[in-house]
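The form predicted on its own is given below as one chain in structure tokens.
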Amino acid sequence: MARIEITGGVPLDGEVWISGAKNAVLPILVASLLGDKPSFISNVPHLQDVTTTMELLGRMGASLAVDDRMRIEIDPRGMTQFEAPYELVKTMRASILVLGPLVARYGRAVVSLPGGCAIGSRPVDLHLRGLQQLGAEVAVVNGNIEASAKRLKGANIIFDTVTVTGTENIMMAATLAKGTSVLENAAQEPEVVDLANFLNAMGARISGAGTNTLVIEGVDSLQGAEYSVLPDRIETGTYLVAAAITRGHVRATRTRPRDLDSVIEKLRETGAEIEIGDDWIDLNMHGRRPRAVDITTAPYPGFATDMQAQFTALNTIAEGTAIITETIFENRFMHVQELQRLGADITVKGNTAIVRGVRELNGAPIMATDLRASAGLVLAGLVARGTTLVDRVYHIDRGYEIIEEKLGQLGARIRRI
């Protein structure tokens, strides 16, 4: 099994380009199933989750072609199977997103209850309830979600809690429903907006994306579309934190600064000097040790839970004490135990971690527990004295494209073994 080996202590310096967003490309690939014609998706990151999604769509009968620039053509006209099996779904929670498009476009779906990162329960009841409100018959049988409908009907749906994948699933389903649907307490994440923009390019009628209320006027059919996925704000934030934690100077290019307001604000609190352009962010620590910053995760536009582990790592070597409060997932401090192996001083009480900054960390063998935790561990390894070995890096390959190459180009002593 692959591991990442890091010899820490090098301030990062240079320029890094940002890949397309993992959390946008997966629902967009799935949404192509709603069309009557092929779609062409560009700026696709080369990730394990993308490969898994393509395998899933291919098993259902969709035709896929990829060029050398990772531009993917998806032709759904050969669809013959409408099932997402457990062996694929168990590795990637986003597989649940095929549920809405399959029921809306083909009238039936069988989707195994999902897996993915072990960071909390993340129940799918909001997805199922939303489909039922649109008129689908839904049941859970032998670990599978079975749903069917002749044609969905528009409905007013109020989500009990903000759910990104729930919003995306029901939004996709509602595009082909008869009548108008209103989704209230909808997720406002940029990736949700990107999906809405892609669906509108296919001929959907969605308004309100980026607010907490979506209005979807159902149409009889959708076409294919050409679309470029937005840049990955979490990858951007991760490399900016990598610069801050190593007291370095990094410019992230091909990104979208407006999606990172909360992250940039917190990085400035650490003492970082930050400049922003149309599609780039430049962070310079001028060799200074970062200051500790408190973090409370929240749905967008709040501080992203997917950036919590990276800032936890940053705070381990920062000046002062930080309080990290996780409000989204109940089990997202599993990286703390691994950081403690490096010498971090962290106390966890319920959904709060108290991080007391230490002067230095020391390299040790550590193990990734989920996607974003693995990124936080790599960041800690960049500053740890000696050698850090990060095991189970398949987690990081689900969400970061060639991370060791990108960090290596910034001067990090890092390799995959």
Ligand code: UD1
The other form holds:
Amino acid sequence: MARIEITGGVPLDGEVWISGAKNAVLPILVASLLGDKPSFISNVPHLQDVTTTMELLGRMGASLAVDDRMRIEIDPRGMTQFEAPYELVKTMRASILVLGPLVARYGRAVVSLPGGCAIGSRPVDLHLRGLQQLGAEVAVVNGNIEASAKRLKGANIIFDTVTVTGTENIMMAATLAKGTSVLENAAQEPEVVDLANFLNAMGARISGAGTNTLVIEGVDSLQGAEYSVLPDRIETGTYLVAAAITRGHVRATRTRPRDLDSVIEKLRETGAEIEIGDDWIDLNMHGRRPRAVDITTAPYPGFATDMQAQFTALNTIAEGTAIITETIFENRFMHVQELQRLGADITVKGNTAIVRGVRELNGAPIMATDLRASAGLVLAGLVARGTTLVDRVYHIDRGYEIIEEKLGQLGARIRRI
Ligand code: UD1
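What would the structure be for the form predicted together with this ligand, given that what you showed me was the form predicted on its own?
The next block holds the full complex; its first chain is the one shown before.
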């Protein structure tokens, strides 16, 4: 099984281009099933989760073609199967996103119920309740969600909790419902907005994306669309933290700075000098040790839970003590035990981690547990003295395109073995 070997201690220096956003491309690929014609999606990152999504859509009968620049053409006209089987859902929870489009466009869906995962129980009750409110029959039978509807009907839906994929699922379903739907307490993440823009390019009528209230006027049919996926704000933030943790100087290019306000604010608090252009962010530590920064995760525009592990890593070698509070997922401190193996001083109490900065970390074999946790571990490896071996790299490949090449170009001593 592939591992990443890092010899720490090099301040990163240089430019890194940012890939398309994983959390936007997955729902957008799935949304293309709603159309009567092919869609063309560009700026697609080369990621395991994208491959899994393509496999899922292909098995259902959609035709897919990928060119050498990772532009994907999806033609849903051959759809014959309306199922997402357990073996795919268990490797990628976002498979649940096919539920809304299948019921709305094809009248039925069978999706394996996602189980627990490394970062907590992560239920999908709000997806199911939303679909029911749109008039679908929904039942869980033999571990599968079975949903059906003749034609969905517009409804007023208030989400109990802000849910990103829940909002996306119900928004997609409502595009083809009869009448108007209003989704309140909707997720405001940039990826939700990107999906709404894509759906509108297909002919949907969605307004309010980027606020907590979405209004969706149902239409009878959708076409295909050409769309370029927005840049990945989490990947961007990860490379900026890589610069900060190594006391280096990195410019992230082909990104969208406005999506990173809360991350940039926190990085400035560490003492980083940050310059921002139209599509780039430049972070320079000038060789200084970062200062500790407290973090509390929250739905967008708050501080992203997907950046928590990276900032935990940063705080392990910072000057001072930081309090990290995780409010979105239970059990999202799996990286802490691994960071402790490198010499980090961290105490976890419930959903809070107290990180006392140490002068240095020391390399050790460690294990990736989930996607963002593993990014935090790679970052720690970049500063640890000696060699850090990160096992279970497949978690990283789900969400970071050629991470070892990108870090290598910035001067990191890193290789896949
Ligand atoms: C998405 C992102 C993931 C990110 C997360 C939070 C994708 C593919 N994944 O995951 O990277 O970490 O948002 O920003 O976009 N909840 C319920 N019932 C539900 C649904 C969710 O109680 O039906 C709870 C969850 O347990 C969690 C919270 O709502 O506590 C937020 O989860 P949610 O936004 O749904 O996460 P995902 O959409 O799975």
